[in-house]
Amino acid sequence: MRNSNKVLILFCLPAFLLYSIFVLYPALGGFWYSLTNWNGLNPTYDYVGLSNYLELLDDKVFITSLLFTAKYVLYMVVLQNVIALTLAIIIESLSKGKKVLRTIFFFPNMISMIVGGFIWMFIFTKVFPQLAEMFGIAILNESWIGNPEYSFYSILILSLWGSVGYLMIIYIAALQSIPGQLIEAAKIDGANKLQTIWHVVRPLIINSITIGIFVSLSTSFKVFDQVYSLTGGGPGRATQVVSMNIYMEAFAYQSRYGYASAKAIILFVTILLITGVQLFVMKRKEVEM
């Protein structure tokens, strides 16, 4: 059993230093530098203790970029999971057409979501307005990169397009281990779909439910690369999430690395404490079922 056991060692060992160079390590300097103002190129710098922490309860630009991702990550949660599932049920319904289906959903996916936005943008700021004037529809005239209104919605609609094929691969996954038996003795108790949906398939695949929404947590959380090819944060600040805050104050600004990494860290403790917090209602839920 002990040399078992220093076999599986050994073969980890090479991961495990891998993920302590590029992530345990930049991660235990990241809360160094927050407690200093290094500005990310002097090769000296000073420990300024809790400052940096104390100065972002008064960031007004911080907060709201944090209320704005709490906002998208709320969306997208809900959003991202109804819709894959969603895709994922009615796709394992059919009898033909599956794999090509699965293809066309997953393959924005592949897809680079600075390349994806860039796609977006052509077609907010010119597709959009031909279809307006084609069908006469009014809300497609309207300016969805430069208007503070729209600007969030087309945000969204870039992240679900690259996001749910994800997940609806997830629930595909789900659903085909399902025995089919138990769909059929509730077919034959009366129960409808919606019925059979809830009270057999939603039980089966809650494990399932809960990677799917952490998931959507953690990634929401940390969104950049939607926001900084479509809208850049734009316009003005209205769409600028934490991670471009983060970005912007670490290498645009004043390249005040110190100061950043406090905003990183902050945003760090949150993605833990609720993605924490998910996992543990979600589990006891999958106990109780």
The other form holds:
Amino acid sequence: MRNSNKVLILFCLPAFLLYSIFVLYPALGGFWYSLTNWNGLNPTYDYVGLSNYLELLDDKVFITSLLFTAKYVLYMVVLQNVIALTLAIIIESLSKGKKVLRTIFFFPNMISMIVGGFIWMFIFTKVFPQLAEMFGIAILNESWIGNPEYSFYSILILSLWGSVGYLMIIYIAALQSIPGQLIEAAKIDGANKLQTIWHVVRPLIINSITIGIFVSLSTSFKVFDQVYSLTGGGPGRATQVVSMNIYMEAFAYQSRYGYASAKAIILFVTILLITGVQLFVMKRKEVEM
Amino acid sequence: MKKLFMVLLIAVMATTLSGCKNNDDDIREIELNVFMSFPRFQEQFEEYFELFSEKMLEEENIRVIINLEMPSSDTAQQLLQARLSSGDAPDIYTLHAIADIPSYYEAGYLLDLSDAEFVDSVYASVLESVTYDEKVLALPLESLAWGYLYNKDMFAEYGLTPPETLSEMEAVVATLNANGETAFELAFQESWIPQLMMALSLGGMINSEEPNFVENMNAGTGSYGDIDEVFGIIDLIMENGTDRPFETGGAAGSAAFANGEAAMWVQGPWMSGSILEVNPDMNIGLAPLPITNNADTTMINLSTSTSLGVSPSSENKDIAIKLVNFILDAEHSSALFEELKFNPLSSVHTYETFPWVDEAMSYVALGKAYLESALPNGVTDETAAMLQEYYAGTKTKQEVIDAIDAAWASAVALQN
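Any chance you could show the form predicted together with the partner chain after that form predicted alone?
Time for the whole complex; same chain goes first.
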């Protein structure tokens, strides 16, 4: 047993080595830089203690971007999982065309979100106005990129389009793992479709829901490409998410790497806490078969 | 099998290596790493550096191998800064004369070029923009004289001439509106474009009515509220512009302007290439932007953007400086600058310039021009973001003023 453990660890070593060099070491470095005033250019910099973190408390722009991200996360977690689960249930109940539909819905996941952003940019700015003209649908003629009230929804649409397929696959796998006899038994007991889903399917796929919510929480907090390619955080900072705020702080404005690193650490801690609580709460609800 | 392969490989390598040594014994070989943010000019510079290598081989028996790196301009600065701060500085690199020279110099990344040959031939006004701490620190590449662009044919059609004051501009806009034309092209998707309105109007104010503005701002006693006249022209432009500006980027804006969708565009002549690509027959005019009803504030902005610096950590400083000098070589430089559509900036440049350059220069000759002054880091970016929000209606004029004031104050605080 011991020996085989050693072998297993040995097999993990190459991956762990790469992970350490490209993820762990820079992450620790980032934490160190967050305590300095480095500007990313000067060969020298000073240790400034926690002053970057204290400054964050007053940084209205950062707090606004944090709130905007929170709003985005809320919409994403709910919509992403509801849509993915609905799609999974519909596709699983079909008798024909399962594979084709599965592929179609998963397909956007294969495309880089930057490319997806440009595709949707075209749709929002060129196709929508044309549709509005042809069918007289006024809402399509709004500025879906330039008006901050609408661009939030354009970002949501792009993000959902790109990510729902992935969760859908997880849910399809979960649905397929439910033993047929349980559903049959429910049917014989006279349960209708909704009752079956709620009382039989739901408890059995709750561990997949845990994963689904975890994935959507952690990825949507870190959202960057979708916003970058669609609105660039604009107009101005109206749709700026946290990761973009960090990026701008480090690479534009006054190139404050230290301060930007402090922001990144705060984002990391936020994600850690929220997903930690989520996992803790939801794990207790899971049932074992 | 494997062994045989290794033996063969070593044999091949050994012969090629010794081959080099034997044949060119007296030729020194030098590598220069050149970093430029001009991917659109890769071919031109490669050819030009080829000329330099030939010259060096002929005159000094040195084989210069130039490793040219041309990242796109949005990532260039991040790459360069990462290189510099990790001790992997390229021998020669491009940087922005006004925005970057001070901070790069303070960090010790720029070699003093005051004694280089090129200094003698560069026009004084351009040389001033690459001089800091009384040292010439870079070779200017792109020198600019800019205001806003206008469609000459459209102006001629309605009998208009470039206005000198704000009320004249209002009259021009009214004429254009009455004829069913849109006055201004708005391409606000990239935030640096709306920012140009502030850059021009602020420069005009600082160099006429508010000479102490920068000083006051640095001392913490000034405010953008002191120059809020600039919002007169900014409002006028925003109210009389093309639709959906946030969906129009620089390229789309060039195309729209070239196709006559608007009569004027607050944009520099650096866009002339992409405008002429869409409409090669376009008559581009260039005039200074009126700000108030005082015609003295209406001025052309003279500035230098991309310039070429040498790293003090270069192992071949003498050759690097020779290469920099060669950019303004009496024999070859004119052809290069003409092909790149850069403005002449040295007495070695003898090519014919574009009509809009001549038009800008005619204002300069009348003294209606100023040299762009450096703003603290981050102020331009803040202005860019704020002007986008001002158009979108998510920020009021006062909020814009407060935000830029705050950005200035924080930049000053960081410098000390």
